[in-house]
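This document opens with one chain alone, in structure tokens, the form predicted on its own.
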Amino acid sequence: MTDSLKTTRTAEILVNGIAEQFERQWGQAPSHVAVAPGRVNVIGEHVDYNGGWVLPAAIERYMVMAVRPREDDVARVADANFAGVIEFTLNEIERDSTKDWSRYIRGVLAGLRNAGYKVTGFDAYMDSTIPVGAGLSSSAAFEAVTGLAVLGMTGQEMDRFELAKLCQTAEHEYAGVPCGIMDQAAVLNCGEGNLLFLDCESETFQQAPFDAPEWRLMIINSGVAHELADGEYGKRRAACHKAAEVLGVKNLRHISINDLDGTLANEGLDEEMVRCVRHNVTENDRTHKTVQALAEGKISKAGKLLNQSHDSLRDDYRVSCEELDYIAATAQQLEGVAGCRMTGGGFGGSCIALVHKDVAASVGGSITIAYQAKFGNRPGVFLTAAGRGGWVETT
């Protein structure tokens, strides 16, 4: 196997590893640590802020906090990727306007205690093998393993679903990115060997099973994010909310695909929200779709379904890039790959592939060889099965 799918370390690894980092920095074990997974969206692509389906799996790539709680209301934080302690007292979590990445914890701290929660000070050590920027929501699982750590050092509980709203609410008023409750709900409620099946409007979930015990999810990272991300982003999600109010729907999920045909010929639709239209319903249909496959373990289908997904987000959505459209036609050429497609929100990122375990690492060097050549770089290629939520370890 390629050195590029090998497992980076495991979270059993990881929790070993972190305290006894926690304690060569602060000088004694540390009484807690959290674990929150990376997220990877499988299928049911730029359909959440349109009340939509989606269908994310939690990945074999974590971020890890160490925790002990101070007699005091001063919290220090200290992380392997980065130089230097991070140092704040409690009172400053609500004024203070830092754009360093302690304000995905201040956010966090805040919401907690604004919601009722004790919080205390602490001492925290963090480590992470998500990679950052690639799309697999490093930023929401830096927001839940907060939660998760200081839930367990106070010895309080909190239901899952109402933690990740809490992130999400952390991301929106502290990191300023008005994120769908997708990542958060993703990392902190996916059950082991299963997707997460999440409706987006009523807030909603079940676990879907990936009966395939033969097939991996590939996660390909481009390692490239273009700039024009943000501004296309902001196009796409005001003409879908535009073709909503046209069509007389709170979302564009309402509109089933039975209706599709006669529903772009509306005259009140111009040519961006019929692309629009067509990509939200299309998309819904094939996440309900892929979900039944799965559990069925027709990867043929589900594959099937993933590359029209790629060909909808390129063609009609055109979130997708030249870089993500060279990985998805490169996998999905190649034996034992059934499916592959760009996931996140485009323009850069990675793409995801299901694969036949027996051929991964064959296929990952194929990609890897034929993207160097092409854009001079190598992609970030491992492997993951579905796992599970984050999970709080007493040390």
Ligand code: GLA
Contents of the next structure:
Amino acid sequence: MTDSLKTTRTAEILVNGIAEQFERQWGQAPSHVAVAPGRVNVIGEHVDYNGGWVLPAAIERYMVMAVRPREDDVARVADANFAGVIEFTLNEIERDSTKDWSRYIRGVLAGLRNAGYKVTGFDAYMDSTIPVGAGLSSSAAFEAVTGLAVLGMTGQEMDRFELAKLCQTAEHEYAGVPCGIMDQAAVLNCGEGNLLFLDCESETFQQAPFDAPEWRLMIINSGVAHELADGEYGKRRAACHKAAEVLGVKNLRHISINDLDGTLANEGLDEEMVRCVRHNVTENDRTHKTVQALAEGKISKAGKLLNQSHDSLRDDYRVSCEELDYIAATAQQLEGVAGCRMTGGGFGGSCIALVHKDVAASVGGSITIAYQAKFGNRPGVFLTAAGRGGWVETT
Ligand code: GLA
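Provide the structure of the form predicted in complex with alpha-D-galactopyranose, given the form predicted on its own shown above.
Starting with the chain above, the whole complex follows.
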């Protein structure tokens, strides 16, 4: 029953399919196929750019890129979901105002080259099952899959966290989104069956087992496309950094929950900064408590923390929207749902819910019916296991 919420192409099917499509397009077999998953953040939202702690999982939705190196410096990329071919030479990969999707590829190629890695021309073919604009990090997967494919086909190795940082720089400089490190780290460093408990200041992480056989991660995509480059994300980030400056800390993560009331009384903080500080301090506390609750198998406790996270993102941080609030409120009332919150950057995109496996299909159905009655369109609902970070295969 619950499998009906899981039907999509597996990584294996995608990898096999992309090799055939590559050959049809370019007349030869690819040398390598790289795979990068999307990610869902379980908790620890809007804290990564303040040195906080996050808890994402890789999802079973993937971007795949088949490649074959060329003798010259031409890059040609075709994609199963877009008509036409993107073509450029390696002399043309510097930052420019190009708005097409090749900016993610160019950004990573430039980063690799600037870091001293060999970059050659190549032919590529791509496909993806990660919904775009759903808060599931399709752009981080795009960057990661490019990095893995190019490193793979040129026989080079790179530390995964270094590659994540390089991808983050590409996102800043080529896509214009001042994101934190969570998404790129998640799509590259998550371990199968685990959540990635990442300290975004020290850039160290632990694999936190998602060891709850009766429970599933459910993703509910509102279908409202989020646009992080539109300014609100940058405004929150700037207010947080200003608040840290006023409080004399490197990052908001250094304020303990025990000092919160005293900190908020600081006269140098305006109303906006107070909200940002309160969200960050309480969210970091919730994330630690969630890790502990999950380790102890206390799913309903973890679920309540997810619900509180949603409230904080809606009321203090103001990055939710009517559709996400409706999904969270609807899901939270259903039997067998431990908790539900918006996930990712917000302003649209998806919610994540912790759902008991026995009722996952009926929960998905109830949310779909209620959402469609209110907003007129069906949300995209699916279950995912905590998957593995990206990889590359030779073909
Ligand atoms: C986006 C950004 C991440 C993170 C989240 C919010 O996904 O890319 O770096 O800030 O929003 O937690």
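Quantities reported herein were computed from a predicted structural model and do not represent experimental measurements. Rigid core here is just the name for the largest C-alpha set that superposes within 1.5 Å across the two forms. Numbering follows the first chain given and starts at 1.
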Query raised in the report: Does Glu162 move its CA by 2 angstroms or more between the two forms when the core is aligned?
Result: no
Report task. Taking the rigid core as the superposition reference, indicate whether the CA of Glu87 shifts 2 angstroms or more between the two forms. Result -> no
Query raised in the report: 2 Å or more on the CA of Asp270 between the two forms, with the rigid core superposed, yes or no?
Result: yes
